[in-house]
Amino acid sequence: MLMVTQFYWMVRKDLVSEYRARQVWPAMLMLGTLVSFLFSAQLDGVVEGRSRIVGMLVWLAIYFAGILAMHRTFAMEQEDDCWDALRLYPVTASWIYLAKFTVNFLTLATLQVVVLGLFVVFSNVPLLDHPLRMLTVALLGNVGLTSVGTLLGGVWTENRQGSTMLAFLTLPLAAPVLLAASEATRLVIDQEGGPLWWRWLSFLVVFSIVFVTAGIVLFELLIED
């Protein structure tokens, strides 16, 4: 109970601080809404092929816009030694890794939301004719790009190269997801839920549980001075 405790206050503390701030949602609701708008205003004389374009410039506006967030979860941490201060909290770093990542997880849902909202309306593009099956697809996703981002977001921080590098270290890693959850999307406007949806669907699982592993394991090795 007591772990569950300062998870909890860890949490709350990132997201009462962006409270606060305001530095990061709104930069990111901003970006994410530019974004959709200018991928679908790209949509309009395309007709063969439709869907999975949709599917991948959804994906392309949720990370790019994403990254953002992800920059901010541990860059705040950087001004007055916070950082220090944190790794100083009685809990392993492994808790610090899921207190950023449920932080980053609920940030890029709150994105998400705004995305897939923003499509239906510029794109006209049956996205949420099947919410099941996308708010599935949706999560995965959050969860793959989520756990990447956040791994080595703490590896960003003690580097300190700033949010360009942490696209570039991220980008690699996250593009068999963006693939994935693309593929995914175009079945559900497709109305595809066969074998070939699962098994992109079962893709997700997998690299979802391996990052998220990795993350708990991993984290406090590569955040070490």
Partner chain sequence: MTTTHKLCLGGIVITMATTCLAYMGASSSWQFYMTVDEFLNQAPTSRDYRVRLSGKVGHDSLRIATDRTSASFTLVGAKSHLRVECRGPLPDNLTEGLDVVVEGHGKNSGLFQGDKVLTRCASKYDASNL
The other form holds:
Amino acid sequence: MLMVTQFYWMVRKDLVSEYRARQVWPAMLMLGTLVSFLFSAQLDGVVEGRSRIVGMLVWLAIYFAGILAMHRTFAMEQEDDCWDALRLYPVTASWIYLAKFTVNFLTLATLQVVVLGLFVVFSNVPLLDHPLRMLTVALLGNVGLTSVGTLLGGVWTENRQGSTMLAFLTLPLAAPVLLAASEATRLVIDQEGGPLWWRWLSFLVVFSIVFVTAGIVLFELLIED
Amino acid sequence: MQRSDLKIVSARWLTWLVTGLLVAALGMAMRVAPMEQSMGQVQRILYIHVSVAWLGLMGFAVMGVCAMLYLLHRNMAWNRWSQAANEVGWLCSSLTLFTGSIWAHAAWGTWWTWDPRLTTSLLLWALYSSCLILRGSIQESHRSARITSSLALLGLIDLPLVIMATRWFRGIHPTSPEMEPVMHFTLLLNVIGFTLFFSLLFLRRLRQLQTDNLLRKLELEALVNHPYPPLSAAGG
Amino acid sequence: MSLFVITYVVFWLAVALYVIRLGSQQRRLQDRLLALQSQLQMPER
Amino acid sequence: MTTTHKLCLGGIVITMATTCLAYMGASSSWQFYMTVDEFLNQAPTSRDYRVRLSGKVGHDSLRIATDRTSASFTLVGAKSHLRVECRGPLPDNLTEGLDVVVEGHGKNSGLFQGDKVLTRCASKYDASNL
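Shown: the form predicted alone; wanted: the form predicted together with its partner chain:
Following is the full complex, with the preceding chain placed first.
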């Protein structure tokens, strides 16, 4: 019970500080919007294979803006030695990981709402004709990206070129999620359910399980000094 | 493993043995082994491709196991093992992709296709590269070792996927085709020769890293005992 | 020249590059060792 | 819980997940390609999407345009066969009786419109008599 309370406070303090200082969300949403704009504008002339391209672009936009945000949630902790204070808090590193994971999940979810909305409006692709399916893909993709991003984000708290390095290092680990999520998104757009869709979905589930577990286990090793 | 145990690296006879083996393997691969019927001369890439592919996988396994040992014992010696394996393994992994791509162009008619074996191998290469970059970009040694080891450990998941990709999933990459006895022997010779050669490179690199570590300690010690470096002598 | 010969040549070039890198690393280590030796042989002040 | 315990636990979960992935791959085969028979067993209406098909080039069926930009042949499976028309770069060693993978999409008329052909290696490496 105590764990849950501590977890709640760790999540809450991040959300409250974000609400007051607005350090992460505006920059992330700005980048997401801009990237979505550019991508959709370029899509105008494309006739064939639109769904395939849109599937990929949506996730690329989410990935780039999302990685920026995940880096910032950790970089934020550097001010006034918040990070050291957080690690002195009597919880195991696994709980810190889960708290950061939750915050990043919520952040990325907001980004997804914006990016998906923009793509629906600007690219004329029926992304939301099967809202439930799209929601499932978005959720699983979010969990996959967040688990990787949060795990490696802890590494680069104080490094100045951290966000570049983070994008660099997460890419090989996040590439399977990006591919699976894009492919699943394409199938949603093309309105193809069936075994292929389920296969990509189950891949996303397995990936998420692996990396959330890895995060709970390895986070301690990554953040100790 | 201490420095003295690595004397074998500098043993002349071993160097000559490996050189001889490699020359024999090269000769067998380029001349003695028969030309393949449907693919022609290009099939001779098989001998180096399979050798370095196997060593790329081996390298990652060594790196992963050493990374785990480092994390358990926090002994920098294991990190040096893992770093040497990382460098040599990355080289082998890159060469696998390169030779494979050329062979694929001749045999399949494309430089690259998203076959399961190819995709997972590319991922393995990306993981190798990430670890390599990570090692160079963090100054503090234990921090760098800890983070790289964690990533190497995570990457270990990809290893069984690469190995089993042709058996578990349907793809265009052949599993282990039957071949003429001469070809088989040539392949075996090549694999053994390359394994010895790259192991030697690995041990050389390992020894360099150990020497570097030792020198660093001695330099620090010398700096403490002789606080004035030769600079002042030059000035006087 | 057939494709496989080119592949072999490039292959060995890449390996040779790594070996050269190892060699230069070795020289650097040797230089450091020499510097250390000369430093240790200096009279103490 | 010590680091060792955590590592062991993590290892178990990750191994299980990988096994699960392997099982999924083995049972439904994470398809790089479909066989001709599998493709033709589907309802004709669902054939109009991009797919890779594997089969043999039928005997006496290969016609290659003189400028090597297009070819047509029969793709033979275990039980059935399919007419393929392919536009795009062709591999140099495309011949009859060879295992190939064709990338493209089906047409309702029973024709398969390909745009890329990959030849598959022989499953046995034989010495050439030359």
